[in-house]
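Next up: just one chain, as structure tokens, the form predicted on its own.
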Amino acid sequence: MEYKSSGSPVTFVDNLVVPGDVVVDLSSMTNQTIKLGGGLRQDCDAISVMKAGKLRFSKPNKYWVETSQKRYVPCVEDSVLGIVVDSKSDNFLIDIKGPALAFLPVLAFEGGTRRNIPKFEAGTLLYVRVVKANPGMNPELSCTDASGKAAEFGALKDGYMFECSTGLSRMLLSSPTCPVLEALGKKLSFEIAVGLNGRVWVNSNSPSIVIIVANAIMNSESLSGVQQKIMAEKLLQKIQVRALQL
């Protein structure tokens, strides 16, 4: 098999890559640490691509291959939306759209002890962080950030959850702010939680706003940044016209 290779991953960032491409040659990099996300693997001194997509980079040092797919492959440090399936004495079993159920230890919460174990019914929606994702093993989750604080993690109450592709999820979490969310956020008041596993939760005091935001997000996947803004602005104008007619 022939390989494309480069001493610097910058050559490939935001470009299409295919399985077999070598995007980083570690032998040419000194005193540098990089984190690998989905779609990449290390073979000796070579970081190679495992699936087709675009190579992405987030500061300070994480690289991954972005693809648009329904199936989610768990990766360490991913923030995901999980649904409680069952509870055991030591763990909650969580559906994160992966190939296997994940487990959330009952003590994986800020200040978690045996005296204050949370109680979640089947169907409860949780915003969690992937802390272990080894091949052939059930992923392990946590409801704390790397410093042990709850941060934004935990149960999500009320609202509406819908599923989308993993590519759309990453677009919504991109920096700078995704155009469709930026446009809607200027006029509408709502909460949103996006999981890298292709799940999005939206909540607002007004059910109609929840529907508007959810539909706008789902319609934005195949649109460019400019097209997203135009679509959102037209949607907001229609809302204003209807409000005046009432």
Given for the second form:
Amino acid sequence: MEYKSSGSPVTFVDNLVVPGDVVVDLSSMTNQTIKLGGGLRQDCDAISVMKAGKLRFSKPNKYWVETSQKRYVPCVEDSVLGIVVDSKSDNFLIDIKGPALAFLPVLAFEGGTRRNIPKFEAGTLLYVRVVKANPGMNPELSCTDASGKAAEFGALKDGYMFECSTGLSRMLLSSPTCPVLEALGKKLSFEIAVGLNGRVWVNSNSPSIVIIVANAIMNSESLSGVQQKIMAEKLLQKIQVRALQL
Amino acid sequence: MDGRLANRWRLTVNEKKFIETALASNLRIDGRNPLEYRKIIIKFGREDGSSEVQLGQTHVMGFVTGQLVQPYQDRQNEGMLLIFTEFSPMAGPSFDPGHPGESAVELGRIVDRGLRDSRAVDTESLCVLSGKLVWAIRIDLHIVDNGGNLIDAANIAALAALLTFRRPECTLGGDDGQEVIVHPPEEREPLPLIVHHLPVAITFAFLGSEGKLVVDPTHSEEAVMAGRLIATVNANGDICAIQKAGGEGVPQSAIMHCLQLASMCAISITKKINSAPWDYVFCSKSNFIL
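Having gone through the form predicted on its own, I am curious about the other one (the form predicted together with the partner chain); can you provide its structure?
Next comes the full complex, and the chain you just saw is listed first.
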């Protein structure tokens, strides 16, 4: 990789950066306001990296570092998969893989009143949205979207849930469709719910399809787009051969 | 208190139901057959008597060391075999450092019983001076990653470490023939332990209401299982130990079926353990100079 002068931000965008790299030199940019996202810090005139990951830039002036880890840091407006731990009179306590348990108010459902509070037993899987996420406080969740409609949030029935890294969740949710999902979707019919906190839920009519999809997604963690397609196609071929032999 | 609650691994209702439904069609969540073992990878460290075993995602390290001590009063001619287990907190969120929990003690006892009661390691050959000095062989098992079925992996690590352990040669000398001279490895080649046979532990889990049988359960399967049976057998078909601690009751026929399956699994695992030192040296070390 060629090194240009450290002041030019074009070098580092979409490349891997490590803590300590100086990605932008403010003295060379005049009269510009830039917005810094996660993983970046300002030291007088230099913007340096705090977390290892890929540096991203979006027009006109936003920079951030995209990292992938197994722990989740709750952010507002994220859709996550939570597991019910306990239910209190006002809230459900939900585990979303963050540093603290999150609260889901019992009324945060479409058409929710004191009379029709849902009963969730411990271990129920919910697809929820993060409403408040302040450091040091328990995050707050909701089972409705911003306008108050249910919009697919709520309890997920049957299926199988597994955990992965946050980077894999983001890749599964990216548009255009992630290559592994596209390749699997051409031959198999299944539904998935992806939580940005590193949890994925898969459901289908037959358990074998669920197992194939779950294992294919788990294997595509470190593969590039082309490799994912090849891996998924090989897997589907193997299963078709087995089905023909039966 | 909140932080502690948040960092635990939890089982969902969906996962429990799915594992049992999939097992009804003889499928497991990682694609194995119910009676299939995961891939076993055995590696060794630089010192004699250190092994590293990977069983799928489960990772265990074993270390064997020897020391000269006074023998027990009632066993003046025999050496000692001691097993210590350590469940590292990095193996899983439920493991705390310090005092070993119930599962750590159970694991240590199963490995210990398999080796001691079946007399797999010859303790009489460890006697140097009857009544005065014997070798105490200490096996330390460190659990580094918990992906299910720690007992089998720890047992394989202990056996692999015992096979590659070398103890210094001792001779009696001095004026009265009672002085023990321990020869350093530069002077005399260290000796291996005398291991008569390899007792291999095979874990069976019973899942669901009908008690469906699976071999080598993963972490999720262990959380869902109703009962567990561990059979320690060797390649000759001898049963060295059986452990069934609590859980759902199983019929006699199931136990006999498990023992038969265990002896079949034990043959292939024993072959793997015996050939492991050679495979490791000649296949994976590319810069090995003959």
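Take the two forms, find the largest set of C-alpha atoms that superpose within 1.5 Å, and that set is the rigid core. Numbering follows the first chain given and starts at 1. The shown structure was predicted, so the numbers you read here are calculated from the model rather than taken from an experiment.
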Please indicate which of 179, 68, 47, 203 marks the hinge of the motion between the two forms, where one rigid part turns against the other. 68
The angle, in °, through which the smaller rigid part turns with respect to the larger between the two forms is 30
Determine, in Å, the CA shift of residue 23 between the two forms after the rigid core is used for superposition. 8.5
